[in-house]
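Take a look at this one chain, the form predicted alone, written out in structure tokens.
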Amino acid sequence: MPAAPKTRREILGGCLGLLAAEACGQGREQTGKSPSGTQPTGASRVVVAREPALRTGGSVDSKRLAALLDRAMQAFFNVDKPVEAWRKVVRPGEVVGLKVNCLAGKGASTHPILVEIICERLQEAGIRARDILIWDRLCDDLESAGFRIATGRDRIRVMGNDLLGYEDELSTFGSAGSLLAKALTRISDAVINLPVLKDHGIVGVTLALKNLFGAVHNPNKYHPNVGDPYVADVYMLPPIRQKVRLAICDAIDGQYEGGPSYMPQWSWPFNGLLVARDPVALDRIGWQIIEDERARRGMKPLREVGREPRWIRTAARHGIGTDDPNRIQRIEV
């Protein structure tokens, strides 16, 4: 029988109390290949799932969001039940890291309610609560987005890299040379990437690829030249390539200008999720969604304001995935 889903209080509750070293001891260093392979063959699939009635009284309806996530996962993996989809991503006994994006605080960060539902689905697929780690760069960022730090050994853990630490030796590729987070290298066997759909005032957009800046100690170094080739080069670091198995982009709210900070005047309710294994294809689709909203609002495209995310094309050249619209299967559900 799968483990009983945890309540939101159990998922997000807790307090600091254990050393990061204890948390690190629960991980295993593996390549973390997906049970169904590293990438789907043929065209890269990107599911764009939307629910216009996602909100009730201004708040996100948890039951409707759960149904939306289930629909997206079933469509992406072409299965009849949500648990069948999750079993294609993770295996019982693995430690699963959920890389959220919390820099902007509430409003433009990964929604805790989405993460709660993902944790429930992981447990239904056989992942123990103690083998789930919700992580980002800083504990303060996690708390500002609505999470509560939790370090207990027998529960879902919520911690920042400032608590868990970084490796002592640099990992390098191209322009990138960084210390990688132990949440990635030592604790997690598999990582599910949970970025947000939003604009970035320096590198154009911040979606699946750039969300892994939260796995390195020096992301401030990687913003020159509109992030090209830095965003792509960071994603090429071997532990990232080996362990990130799936991206679920939180597109409940999108932001088309002023990011990465939360700017409510430039946000809109997209009421959706984007699901893909190919982060380049997801970023290409997400970029287009943002451009479409900018156009609808009478704003210039990112190319005309000097913020075209050319690093998406560089990532495709690196072989991370495809940005060719003819090789991306966009599935609307």
Second form
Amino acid sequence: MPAAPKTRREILGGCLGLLAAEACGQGREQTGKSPSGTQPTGASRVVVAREPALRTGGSVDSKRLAALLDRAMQAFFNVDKPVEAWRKVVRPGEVVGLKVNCLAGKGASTHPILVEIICERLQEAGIRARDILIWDRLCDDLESAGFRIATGRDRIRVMGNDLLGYEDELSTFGSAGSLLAKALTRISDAVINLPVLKDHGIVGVTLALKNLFGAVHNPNKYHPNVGDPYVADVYMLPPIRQKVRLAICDAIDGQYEGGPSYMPQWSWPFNGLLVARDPVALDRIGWQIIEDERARRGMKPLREVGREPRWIRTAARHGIGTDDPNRIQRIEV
Amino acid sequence: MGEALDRRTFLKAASTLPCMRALAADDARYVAEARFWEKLPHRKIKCKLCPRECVIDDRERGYCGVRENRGGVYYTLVHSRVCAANVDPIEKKPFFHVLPGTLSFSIATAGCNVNCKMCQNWDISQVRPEQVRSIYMPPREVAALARQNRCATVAYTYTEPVIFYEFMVDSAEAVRAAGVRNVVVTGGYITTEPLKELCKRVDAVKVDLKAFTEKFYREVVNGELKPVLQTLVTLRKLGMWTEIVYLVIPTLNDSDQEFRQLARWVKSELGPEVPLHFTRFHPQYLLKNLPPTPVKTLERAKAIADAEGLHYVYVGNVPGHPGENTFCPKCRRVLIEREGFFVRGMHLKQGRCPGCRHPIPGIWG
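Cool, the form predicted alone is there; where's the form predicted in complex with its partner chain?
Full assembly next; the chain just shown is listed first.
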């Protein structure tokens, strides 16, 4: 039986969908050949960059971290210079929001030193300091992770949603109904998602997708049923999908158990960064890294302890990205 | 280019930063150690206040959003933190068998332990306390304001009083000491031990029974039916005056079968004298796609519950409907005439029908 001709609405809807996907910069990658070999057709790329000698005297060496970030960005975008990579993410004149993850304080939050380097790179790519906003849910969380609150208009701002506020109108998708942070909706043109690599005692893991819980007023409502489908549904809220352009997961330290709080006994130095446009693919890879570490330590997989992050699959079903390992190109640099 | 902070917002943020942050979650006036929780390893805690039994990491909050783990100790963030305070007719709660025609000093804090898609107060129930404007109103002031406003009762209502349990209990003691009664308007999603303690201090409880299927509770309420039914049974055993409200939502909980099962359960487990209010739904929050409940549906629900033998079945949110009135179950005489939230005629004599002297259950004086 021949397929029914498409209606005008369906054709227009499809076109709009393509435009939206392009604007989001998410889903399948079109960034050229992989430095490490052939890229599967339509695959999502995840760069896993590591530097065993990242630390000197126990603390992170900023120059080596900068070099690691540059290497990761160049590999992901297949370019020769870091600035070329950043110009594929942001344009001069845009306001760029850096969504950090600071709930756990020092030890299991986005490292300020990494954020500082990203801010330098953004400025090299033409973003003015005053057009960079580092944000998370609460000022207290930011401070406990080592950031200093800054509200001045002539420099990089660091502020929590408790200062910037939320929209008055609900945004909804599926199970999600939330007021979105103005940092996302009104201030940022583009958002760079800066999660951390860690276990989560309720929803399994917390990586790129879940970090956007920090953009809604009611994250406490989204933890039942191991976070499924809530994590995926929240990410589907239009401003999130439209504005988050890149995820750089701070995997300098990983935590394979006891999250989201910082538990040093379950933390290990991964000395790495994960970079992807596709948050689903990043989460799939990050989850695997955590599972590998759990296995290495003789711990049960998350599925066996009732914390398998099924919402990653749900996010893939929503079309946010891919969780199929055969369609994810993991690029180790 | 994205919108930068406007001047007003910027100035506000810059100039009031310390002040705003003092008003945020850790304002010491509102923080008190919570009750009904247990310590778990690694600074985690388990909340035992409601059947959800949230396991909460350090620096995290429970599902309600108002109780926080701080270093392995659990705190309420909403003690004396009132985000809504009004003097309402008690019929608005609704209580139809508690001091008809009197006023009730009605208060709430932010937060809720469920997330009903039809919530009419979602802007205070589904937010964290620091996200709404609140005032400091300690228990003694609750009692004083109730008396000052000539209220016969204080109602803990609007959001979900279970989540501000400590404040409610402390206030109830102060209110009772001031000679004013306490009434609670709740979804009934609470564990048995705190419920029993609460009942020592309050006079009446209205339970929102949101449906009679687990499916509805799971999909629309984000909760469970069974613990709510357990709450109703416990209230009955404790002799607490209880009324039930059932919000009838088109297509979701409005079948004859569900009405009948509900009425039979109420009659067999609680008795025929428990008032049952079928109230009209209006599109709200996450259920804006459904129409308001047809009045005929409410009349059908009432007819089924009447036929099953319940004595006091009401129609609500339909001002002027005869189903708002109280009738004598024995001689069918009109005992209390109502229109909306107002009593138009009170014919009860000392809690009895003036015609046949049949006793009418409730709190009448």
